[in-house]
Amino acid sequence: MDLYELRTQKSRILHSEARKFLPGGVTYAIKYWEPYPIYVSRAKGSRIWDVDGNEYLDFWMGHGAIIMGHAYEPVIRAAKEQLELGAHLGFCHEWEIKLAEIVTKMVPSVRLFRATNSGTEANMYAIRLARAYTGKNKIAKFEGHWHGGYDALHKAVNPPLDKPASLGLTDCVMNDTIVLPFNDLDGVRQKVKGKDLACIILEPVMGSNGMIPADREFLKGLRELCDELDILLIFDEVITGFRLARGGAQEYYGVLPDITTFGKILGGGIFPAGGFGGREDIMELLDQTKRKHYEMSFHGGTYAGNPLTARAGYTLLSELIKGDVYPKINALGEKARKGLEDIFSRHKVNAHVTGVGSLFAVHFTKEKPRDIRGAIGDTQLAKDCFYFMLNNNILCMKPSKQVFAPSAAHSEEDIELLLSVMEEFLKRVPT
């Protein structure tokens, strides 16, 4: 029995129980690793504890949703108070207004906003809205970009890119989705030629496939191309929204989309949440006071914008709008990227770091990747690195690629610990 199994016996027992009731023993495949995942009992700041009492330095931070650290007190207090007043009402309330208002203040391109229950929902409604506004059916997305489980966007997500991303996706849906090469404007021009697209959607920073940022000039060129061909540009800012800057990636890059989608941080770091917003002339297609139902683009949901989530989100955004957190977390990201690149260089290992702001990822590749194809590297070395980190009480995701999203609760000492563990790992790698 290896060190991991010796330290995590209660997690092993829980996973054995979970397999009786959950397919694969988990609620999301990304949470699983062999021979079983850890089961977390509590979290605070930058740390989490598993059911066996092991303490970990957490760099996954709730899939990047937790920007201020676990159990951030102002949000917890607001949530507790709202629980007493009413967590789910089914009627209009002031917090949905406050949340929408602060989003429009923070995000440059968003003039009107609607809340959803997840980033997947936000992208689904955004695509429908783009089709409604343009009257066109075909859409385009980029290789390796993840926009949630919505059928029309569940294409060319992970290698091999020519294989179905899931069973159950129909040809009639997939044929309306064009796949584009990331960070390659000439390639995009060739692919969209004659396609008459309703929209192009992308993550300004390709997330789960390795935090690979878009080139600034690529985004500017994409904006110009969309204007030229009358295509709506959608930024999926589920990860980058309120993370790279107060106004997300669009503020950071200085490129404005027509529609923006949100998730993760929008729920205060503790509740499921999503949302989408954009220009008035686009968003007014959701306005039931101006149109009959068959003239509208539908959006709704039982829990969309519920007061508990909306208040938690508003409370967190009220802190983020001050802007104080960004220099700190971005400096942590930069320290990690520079430190890791230095370690890889000194050990003469084929590895690189990508990312921007507080986001970064490790790629065991010969060249620094600019897209998903360049991010395909030494998967065994990546897996060995993941387990070495795990056994040294550092958590990130995932075994195939290490992705990090530090929070305001992390310190420079936490980054130093990460660097020292990586250094120790590479000392054990044959050259």
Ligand SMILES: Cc1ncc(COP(=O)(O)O)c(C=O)c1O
The other form holds:
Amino acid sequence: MDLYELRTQKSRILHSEARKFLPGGVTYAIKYWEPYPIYVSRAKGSRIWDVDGNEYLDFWMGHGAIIMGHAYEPVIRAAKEQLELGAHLGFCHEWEIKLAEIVTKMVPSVRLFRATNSGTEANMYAIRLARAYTGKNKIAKFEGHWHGGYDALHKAVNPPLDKPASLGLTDCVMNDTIVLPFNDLDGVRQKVKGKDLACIILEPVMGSNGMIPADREFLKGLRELCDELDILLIFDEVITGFRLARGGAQEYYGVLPDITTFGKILGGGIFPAGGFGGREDIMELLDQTKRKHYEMSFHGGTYAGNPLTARAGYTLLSELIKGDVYPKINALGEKARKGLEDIFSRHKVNAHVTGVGSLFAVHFTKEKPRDIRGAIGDTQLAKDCFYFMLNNNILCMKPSKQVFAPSAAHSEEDIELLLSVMEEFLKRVPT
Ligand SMILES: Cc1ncc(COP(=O)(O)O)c(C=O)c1O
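Condition change, the form predicted alone to the form predicted together with this ligand:
Okay, now the whole complex, with that chain kicking things off.
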């Protein structure tokens, strides 16, 4: 039995139980690693404890949603109070207004906003809205970019990129989605030629596939191209929203999309959440007071904008709008990136760190990757690194690629701990 199994016997038992009732024993394949994942019993600040009593320094932070640290008191307090008053009312309430108002204050391109229950849903409605507004069918996304499980966007996410990203996707839907090369404006120009696209959607920082930022010039060029060809530009800011800056990636880059989608942080980091917003003339297609139902782009849902999620989101955004959290978390990201690059060059290992602001990822590649193709590296080394971290009480995602999203609850000492564990790992790697 290896060290991991010795330390996690209770998790092993829970996983064998889970396999009886859940396909693969999990609720989302990303949460699984061999031979079984850890089962978490509680979390506070930057720390997580598993059912075996191991304490971990968490760098995954709820898929990047937990920007202030686990169990952030103001959000917990607000949620508790709202639970007593009514978590699901089925009627209008003031928290949906407060949430929409603060989003429009924080995010430069968002004039009107609607809440959804997840990032996937937000992207689904945004794509529909873009089609409704432009009257065009075809859309485009980028290689390696993850926008959730919605059919039209579930294409060319993970290598091999030419294989279907899931079974059950129809040719009809797939043929309407064009796939573009990231950070390559000439390549994009060639691919979109004659396609008559409704929209181009992208992650301004390719997130779960390795925290690879768009070049500023690339984003600017994409904006110009979209204007030239009457294509709507959609930023999927499910990860970058309220994280790279108060106004997300669009504030950081100074490039404004037509529609923006959100998730994660928007629900206070703890409740299922999403949302989308944009210019008045686009969002106006959702306005039932101005249009008959067959003249609208539908959006809605039983729990969309429910008071529990909306209040939790509003409470968190009220903290973030003050702005003082960003210099802190960005400095942590900067320290980690500098420290890791330094360790990699001293150990003369083929490894690089990418990222921006508080977000970063480690790639065991010869060159620093600029897209998903360049991010395909030494998978065995990545896997070994992941398990070494795990056995040294550091959590990140995932065995194939180490992705980190520290929070305001992390300290400089936490980053130093990460660096020292990476140093120890590389000492063991034969050169
Ligand atoms: C950039 C991005 N878009 C969309 C999604 C989907 O969001 P959700 O998991 O809330 O459906 C994710 C989830 O990780 C994401 O990272």
